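Here we start with a single chain on its own, the form predicted alone, put down as structure tokens.
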Amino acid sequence: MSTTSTMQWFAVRKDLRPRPRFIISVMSFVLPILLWSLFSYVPWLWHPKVEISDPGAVSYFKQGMLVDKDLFYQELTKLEDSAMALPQGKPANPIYLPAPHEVAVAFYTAFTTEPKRRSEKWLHESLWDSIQVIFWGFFLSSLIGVPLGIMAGTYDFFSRLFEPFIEFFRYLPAPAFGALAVAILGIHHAPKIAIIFIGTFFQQVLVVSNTARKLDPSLLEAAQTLGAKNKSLLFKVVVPGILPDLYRDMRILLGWAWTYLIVAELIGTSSGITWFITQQARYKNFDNVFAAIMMIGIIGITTDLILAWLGRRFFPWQQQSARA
């Protein structure tokens, strides 16, 4: 790679060309998978266990059993000087670190494997429960938080009225209100939605208010020169002026809502993807656990990519100004 090409890749505040941008984006996923594969498939890199293929004369060894490497070689040393059969095994990772191909298979089998109990739900049903919790928690948070944030960012009166308390409350951990949410709202979806609401609402007000404050003051001055009053300034200048940045903020805040999902679903009755992860961990099906966790990430990033695509359609002038 030439020096000129390297400088183009690391130019400050300059967009990469489409092809390098695509390659680097792909590498951001390939590199972690490559590292995971190295730990999974290269025996001498990190395999602290031994998978027993032949227990030999060791009575408590069983075929397929995972034992610590030190224990295996300790038993092997004891039997080396005797005529008894030696145990055989191969390096292996702990059960909680499945290989990539095992997780890939679990992506399919998790959806096709029937629940062990009739009262349990299929994975797709659990995912749907989680999506509903995220949707309603974030929708209610946005329904109240966005208007409050715009008001606080536009008018100093509302900023002084709302933000000091919100600044205090946002440091309180949302899960701490779990027991109170169950006591007030019952044990089903409502307290879970409340935790998502608490986890995003207070941050949302502050983020949106900060976005509203970044509006170019010259736009307000121009509108006032043309005779716009307070109401017109708010609805015809401030809101349209911050809409692209507000849309971007909502995409980021939706990601925060997903981070509260696991904690929220531990409250009240067991349900959603959290229930599935807990059950599979209990059965030591860690390939299913990894698959379920990755499903959350896939749903989240797919949603974000769709919203980003819609944003480019809703606000095409933003993309044009960025290129300029």
Contents of the next structure:
Amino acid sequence: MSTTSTMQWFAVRKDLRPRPRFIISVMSFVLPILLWSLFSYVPWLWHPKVEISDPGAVSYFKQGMLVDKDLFYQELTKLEDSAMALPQGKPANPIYLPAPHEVAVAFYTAFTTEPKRRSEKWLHESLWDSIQVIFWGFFLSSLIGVPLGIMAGTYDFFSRLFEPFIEFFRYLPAPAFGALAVAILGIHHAPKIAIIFIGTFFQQVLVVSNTARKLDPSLLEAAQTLGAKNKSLLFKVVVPGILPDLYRDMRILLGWAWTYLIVAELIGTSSGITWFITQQARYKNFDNVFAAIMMIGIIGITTDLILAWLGRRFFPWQQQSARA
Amino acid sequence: MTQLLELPSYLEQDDAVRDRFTRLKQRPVTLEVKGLCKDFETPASETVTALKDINFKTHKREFVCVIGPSGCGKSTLIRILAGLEIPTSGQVLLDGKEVKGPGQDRGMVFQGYTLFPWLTVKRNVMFGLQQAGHSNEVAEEDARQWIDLVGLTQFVDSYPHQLSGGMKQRVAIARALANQPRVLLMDEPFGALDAQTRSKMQSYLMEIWQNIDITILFITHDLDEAIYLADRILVLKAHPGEVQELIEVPVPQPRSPEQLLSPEFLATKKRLEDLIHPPEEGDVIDSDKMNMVRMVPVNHEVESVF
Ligand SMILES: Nc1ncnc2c1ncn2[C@@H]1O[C@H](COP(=O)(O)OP(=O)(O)OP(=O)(O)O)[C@@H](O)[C@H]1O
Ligand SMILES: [Mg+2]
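Right, the form predicted alone is done, so what does the form predicted together with its partner chain look like?
Up next: the whole complex, starting with the chain shown before.
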């Protein structure tokens, strides 16, 4: 029985039964957190540092100080022969690896801690800045990129006209345009939006044109025999025909847009979540850094789940199997 | 096959059938194909002649089947008639006017259904009507009637993926007919259906044809289907695709499944078999034979399947 059920778990392209399916999906989050907890809470796993609780007779040790394990034991053996007070300490991880509970707390305190200076922003304000930059960058890119992509995928003329240049341009790394964007657009949101735009747009045109090309040509032929001409072929067949795939492309591209965010926010005056992260790293508040990084992940996956759910409402004709 | 009774010639027609063909040929010509040739360029820039000098006529409300070996250009022919492919030379005339590009006067039903997956059954059938400029109300009204006619009233609001193959093909037929074309072109429309659904679909199609002013050109590779449905059968041969014979089916109309074993039917079938799979010379057959060797040990528990 157990062998057959394990076999079922690894059947090629077969859905698992709902229960194991759910459990395994949960495990996909639980396992990394478990690993992190092990390294944080089990003293003999890794823990390359010692946190001093009592400096003893070592002159340069201070309470709460993190020293290398080797150094600690060197000093300890030196003092063991004499009658002086021994230093005390417990194994610890480097400061850049906070424990899960510390990060969990930071999730809350990061929002409630007042900025150090009057001119600085609260975390939620920084996050809101980031979301705006992403939104405008992606929105403007899609506004132009999607129609261009559909045109290029439908008409050979536009494909030849746009694609060779775009194919070239997409190899130019978007951050390389940072200085240029600042020179042209100033130091506020505009150059950051431009970087997201450049990072997304060129990929978008190519991805969308490919999707448009994948439309079953026999649907176009059928439409033609039913009297559809140029414009209605485009708007009544191509566009609705590729809509579900287009929607899925947009979800993937939105994920890519987030990866440009960090670079985008570093140019000009650093802002948004990136500013928060660099600032906290400077203060060595690595729990806040971790919390902020995870917030990006959480915002990303939540948006994607909502979009996926909406997609299922939007496209009821998509078969169960075709839904990702 | 041992022939118990001597078959009549497929050319022998009884009086009623002969009389019907005489009247049929006096009807106006719907579709006329003149000197049609089609060459394809292969990627290796060789030319493949798919069709060579095809000539034939169909008359009003006639049912013509096209058969021929695989690759003889049946699909190419029907796609040219639909306007989806441009002939290398020659002409297609519909009611005396030359066909240029696809149009609503010729409906087409494809083997792969080609329903629009994002539209419900009703909207699929409405598609052509809307393209023709009918208002939504008129189109919907018409579409409902056509859906009724193919017996899918219950499924007006279903999406294609919720239908079986036979149902999908009925929607495709309704969709093509809704535009009231002069000619209905069908490329192996029932090829993907199981035998039972297929014979049901054949009866549906016969019924539709009898009650609507339409000329049907129907491609199939099933000889029984061709004889059962057609007034005349256009037999093509391959490499290059040419008309081999235009056979007048001597089986009386209206057709019924009992006729499948009638002498006229069998005689026609024999003729088609001879045309499509000509009795070959020994050496030709050899090259087409499998080289099967025994792969079961002699002491196998089932030593022989017989
Ligand atoms: N687009 C094309 N480019 C090149 N050659 C083609 C093209 N379409 C068809 N052909 C060739 O033309 C010939 C006829 O093809 P066609 O599809 O019309 O045959 P068919 O009679 O419909 O065959 P089947 O019974 O298998 O459907 C074939 O030899 C095929 O290779
Ligand atoms: Mg074919």
